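Next up: a single chain in structure tokens, the form predicted on its own.
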Amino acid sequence: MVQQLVLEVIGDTTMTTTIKKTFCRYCHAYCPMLASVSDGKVTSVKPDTDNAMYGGYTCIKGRQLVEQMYQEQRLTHCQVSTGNGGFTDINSEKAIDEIAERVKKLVEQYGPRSIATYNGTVAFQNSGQLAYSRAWHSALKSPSYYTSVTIDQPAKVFVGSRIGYWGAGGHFFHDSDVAMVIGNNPLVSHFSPPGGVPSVSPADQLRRARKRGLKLIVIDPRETELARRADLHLQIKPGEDAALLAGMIRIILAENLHDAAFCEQFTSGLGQLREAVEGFDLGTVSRRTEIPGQLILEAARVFAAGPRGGAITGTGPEMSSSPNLTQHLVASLNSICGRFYRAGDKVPNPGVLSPPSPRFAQVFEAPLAWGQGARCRVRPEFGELMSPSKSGPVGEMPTSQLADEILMPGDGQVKALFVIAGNPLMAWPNQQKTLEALQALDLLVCIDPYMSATAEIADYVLAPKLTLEREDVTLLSDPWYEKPYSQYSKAVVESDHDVIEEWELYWGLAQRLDLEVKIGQEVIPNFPKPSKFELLQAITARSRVDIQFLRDNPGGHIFEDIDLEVSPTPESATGRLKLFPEGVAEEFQEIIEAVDTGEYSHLLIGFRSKYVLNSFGLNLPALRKKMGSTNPALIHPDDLADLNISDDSEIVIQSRFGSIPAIVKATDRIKRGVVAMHHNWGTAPDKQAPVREVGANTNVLVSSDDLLQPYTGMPRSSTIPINIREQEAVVA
């Protein structure tokens, strides 16, 4: 509903303020908001307390949407490089004309694979971008499609395809008696996979769950906000998550705490898994993880007792040293304990924006996510990550290899890159190689509201519409909600600047290159231009709820009438969850043979800030004031004492691959031997600035060539072995 308020101001002048329902798109949480609009401008945003799903929750990041829209640094016109490090304004249509002409020539000379896209984290917040840009790549026949997922959590996709999928899904948080959260802190990140603490008002969700008796187990080297609320906090040595999970599985199997009937009917490889974990006895696991054996034993028994619940991971273990095995053992742990909805159970959220379909109590064995599509040229053992239901659109290539795909001459070399709402120079592994690659491109186009480090070296920087200037629907989070819920938002205000949406770049190129772009079976017309609503209609075709209803009825909606019961196992069903598929034996052997040479004194881990989404938001004054101007290296005070380093000193952190400066900050909420820093801070390698003013980029310490995960090419961006020394004073 829209309300209009008339406010008296100076003299005879009156000002009409319109209140519009919308939702935040700063991160994946999509918190409902009320936006106040006067004279065509948004004057404030505040929580929508009438929303039954969220209960009036927003975070500090979302409350800066107005400042983000109107701050001086925001780009309000597209930019073209002048060739000397400067930029000048260019009309968006003219910019797309020029870009299309250059793309056409590159395709003619080097082929479609020469054109690449990288979608950064913020690109996921535009409900039209991912679907259309992926379909555009399919129309162009270019597999060079990359996102932040493959340097974040690709093991979830890979392991899911390797072990198989339970048709009815795993237990949701509100149905759980126990939840085990590994390296995830949704009270800060506002993101958790199904089974973890929901991103919808996470603190309130946790409070309610604890009140009804939920047992919470947290595995994390830091005493996080979530860990402080847990029944059991296992303060693990980073990189030993797989060993801990193997030890817990051993306890559960040895004490017959698993769901034997489920395993007998729906799994394979249980005997091999039992044999593989045999070497992970309580003493061995305790020594490796530096967790007391009794605590490990208690955690295994509490989790197995359930009877409902699940274990989930976050970026902590996923960006660590053995994510494939860790994720496999999490899936195995959930499987042997039977943590799935069964025949007769109600599916809490079958999806509002997807077509109706039954859910069966059976296993679906999907094709392996790797090894089917295009291969990397430098490292052909890596290649396209395919969707389990691939039926046309391209998958994703591993981002860790994109710099090499640009730098390596020959057939298939990437010559043009579209960077959508991301900042590769800050986010990709091996910052120096990334810089060289970006500078080597024939064409670099960024869509960014600011002149980021990557945008500063681009040929074109296209100014985008921001959250409150565009229509969107809660498409990304649709399957994650604990109830059937959705919200549509029209544009709160129309921008009076020359700004575009991200998908409009690809539509403009499709039009100029005469490409037939299809989403599902529907061709998206090149003439006339579709509206955003028409695009979203194509993406959500035949969904349970027509988005026309959502658009016509502002505010979030819970659809209690969507009632789906899990159907019995079909007699013809033969699928099994593979507890010991190909590759797992080698992954076990790798962690068994892992040896700490003592060459490095500490392990560096990354963690998220509640004030920024990766690098997005670093330039907002209100947030900067809260978080400070640097990303300090958190370390235990006893470690500082041993190193004879004072708190707030400048240090040098050295890995096998590089070194960075940092400011140390003592905290007793981190495990000894561990250093924690936020990622994506700092500057480009060729820029100089005091670390106290800009922070440091931890990707300097990461390799894109070494310590890569099999199958996924995932770089080891956390649990980095490092040494620390105090920065030597500069003598004038």
Ligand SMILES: Nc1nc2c(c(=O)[nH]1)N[C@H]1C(S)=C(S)[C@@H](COP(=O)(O)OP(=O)(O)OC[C@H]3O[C@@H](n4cnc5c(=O)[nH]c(N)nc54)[C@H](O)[C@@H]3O)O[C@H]1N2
Second form
Amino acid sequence: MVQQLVLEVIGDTTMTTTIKKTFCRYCHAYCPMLASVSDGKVTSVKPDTDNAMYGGYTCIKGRQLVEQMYQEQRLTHCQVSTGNGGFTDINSEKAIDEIAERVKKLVEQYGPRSIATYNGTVAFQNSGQLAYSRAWHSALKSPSYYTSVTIDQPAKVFVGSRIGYWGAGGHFFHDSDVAMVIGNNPLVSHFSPPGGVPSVSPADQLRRARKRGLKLIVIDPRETELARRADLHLQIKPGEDAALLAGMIRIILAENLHDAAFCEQFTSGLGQLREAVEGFDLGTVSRRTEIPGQLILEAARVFAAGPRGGAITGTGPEMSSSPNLTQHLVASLNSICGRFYRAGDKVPNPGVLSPPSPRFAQVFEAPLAWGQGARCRVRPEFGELMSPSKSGPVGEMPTSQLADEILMPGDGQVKALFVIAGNPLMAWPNQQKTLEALQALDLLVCIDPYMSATAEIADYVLAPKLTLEREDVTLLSDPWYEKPYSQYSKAVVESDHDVIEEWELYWGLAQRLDLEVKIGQEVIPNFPKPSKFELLQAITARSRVDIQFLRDNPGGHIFEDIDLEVSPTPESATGRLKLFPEGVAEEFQEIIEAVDTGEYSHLLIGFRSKYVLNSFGLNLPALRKKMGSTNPALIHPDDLADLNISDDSEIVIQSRFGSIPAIVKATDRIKRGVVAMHHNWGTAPDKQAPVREVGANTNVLVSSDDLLQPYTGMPRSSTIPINIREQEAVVA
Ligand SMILES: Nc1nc2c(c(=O)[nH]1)N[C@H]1C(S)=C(S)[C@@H](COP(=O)(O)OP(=O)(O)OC[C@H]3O[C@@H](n4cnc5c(=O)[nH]c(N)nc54)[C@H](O)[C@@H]3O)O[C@H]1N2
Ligand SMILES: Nc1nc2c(c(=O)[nH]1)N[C@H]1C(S)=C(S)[C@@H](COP(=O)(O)OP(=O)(O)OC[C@H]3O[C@@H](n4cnc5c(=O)[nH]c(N)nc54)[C@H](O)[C@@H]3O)O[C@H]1N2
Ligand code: SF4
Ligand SMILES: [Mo]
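Mind giving me the form predicted together with the named molecule, seeing as the form predicted on its own was just shown?
Next comes the full complex, this chain leading.
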């Protein structure tokens, strides 16, 4: 039964309410929902309690989808700048005509590289956008393709390719005996790489896992929602994760707790790794991390005991001081303990939307996901990530370098930027430079339902269709599910506004510029316009499950009948996981000294809010009410006493790169010496407003040209050395 008809008596008239199965796309957790529709309008969304995978879970953000559609602030028409800070309505087709004209001229004058895309967080929620816009860049021959991944967790991509891949994947959470979660708070973020707490109803998953005996180790400077439920919480000094992991590996190797047979057959470089961790004895590591030695020892032993389960990281260490090495040591720890599915094991989820393929108990040494494609002009040591094949689509350039690519004159300078469902002025490192760069562009186009800080300075702001007005499939999360699962949703209602989907801008430009856009082997036609379903069919071509089935059968589906066993190691297999590849020696050298705070007294870290997704949500009244009007600076009461600063006072936070105001919030759930704030708050640098009313932007404190990680260009967006002082009272 797909749709239910409900008759409601409202006043004297009888209204027909249709209930449609759909899923939330506010974040990437894709919780199933039931939307009630009356008279062409959505009247409510509720959790789909029949869904066996999610068990009826939703969060407060997802429950705002209806409010978002009908609230006044939502853009219902595309906007064009009037040149004096104002905007006026423009028909979407006319806007795309004008944009195409300008793009054509820029390409003629400056070449295709001058046209750039930045796909922000919410662009990932439109299942057609990433593949189409990336293929569009390939067709244009413009490598200027950027996403939020390179200011998020790019070390996972780079290090994954450097160490190599196990064909059958690492252990998932549901059959793990132990999980070590490092700088990740999935109970709030609904995000975890495989092996961590799944984003599907996370609290429930954790409760069940604990009940069956899972041991949870959490490494976080804050006593997070997750840490409160852990067996062991290691309240680490930010930036010392690599030292801690080196210390744990040393213990595990010294006590022979590793999987020696697996290491012998499938790894290389164990001897060098052993040597490199030698200096990280318990005393040294305990002093650096500020964690009691006994607790480190216990965590190492509990982890090694397994026998199943892995270590994973979230954004905490990825944004901190040594993400490449931390990520390498996490992968090494999982490797030496052999935390992978082996021959004969069931593959929990071989993927529903990807083509069927066997999984072998074998290491694949892939080409390095760096150094194959274009290079940055300003800092050529950085370049395309994820560009493994010449025939495939373009890779991703590092977003930390995009402002400089816009500002630096010369061949290849970026002149036009499409910002898709992102907010660079709030999200990129070095807010002042970002503003200068965005203002220097010949053409800035945003697709956003709001006049965001970035949209305010755009030439065109295109109004998008929102979640419940779009057809989508759970493409992004397909490999993350712990069972083969998928859901397709048709648009719940048709929008009666002049709004477009994100990929439709690119399709409109392909048509006008006569570009041949190919996804896989398939050319996406410029005439006639493909439907969203046809685009998704091309993206999921040869998938294990035909998306036609998913489209015809609304609601989430678990495909219990997909049963795949890990195949034995082929005789020809020679691949090995590289425990000490090129670059790691230098990375160890870098952390021989503890994080140097110099003349700075505290370390600033970031963490996610339950009520907003980065900057998305601040316009929604119910979320704003919960969140408050500022992003406070969380500080331990004992630190405040030492500084002689009282709770709720206004302070100034100063890093080497800039200073911001903040309102103090005392909490004993944070490590001493650490200050935590949410990111992507505040205003544009030239539009200051009281910090109590708008919060402050922590990217003022982040550099886009110093403290960058090798290969990925990842900026240090957390673990920033800061000083704190009380704001002097303003004399009236
Ligand atoms: N200092 C510091 N900086 C950070 C981080 C940090 O922790 N600290 N985190 C980094 C990370 S992990 C990320 S992913 C980035 C995020 O950076 P961005 O993705 O650039 O920023 P968001 O704030 O997520 O912007 C999302 C935008 O999508 C819009 N939007 C909402 N719904 C829709 C829709 O249906 N369609 C369209 N087209 N738009 C929509 C919202 O209005 C908002 O403007 O920030 C990064 N920057
Ligand atoms: N509600 C909500 N959900 C979100 C988002 C949101 O803004 N709000 N953002 C989305 C996005 S874009 C992303 S990328 C994901 C991120 O998802 P997560 O990675 O889970 O993000 P956080 O919740 O910020 O968790 C990071 C943790 O790292 C800790 N930490 C900081 N520095 C260090 C360090 O040096 N070492 C260690 N060990 N820990 C450290 C912080 O205290 C924090 O608890 O969440 C997504 N989901
Ligand atoms: S966790 Fe919340 S915001 Fe994310 S998909 Fe589920 S209901 Fe939507
Ligand atoms: Mo992110």
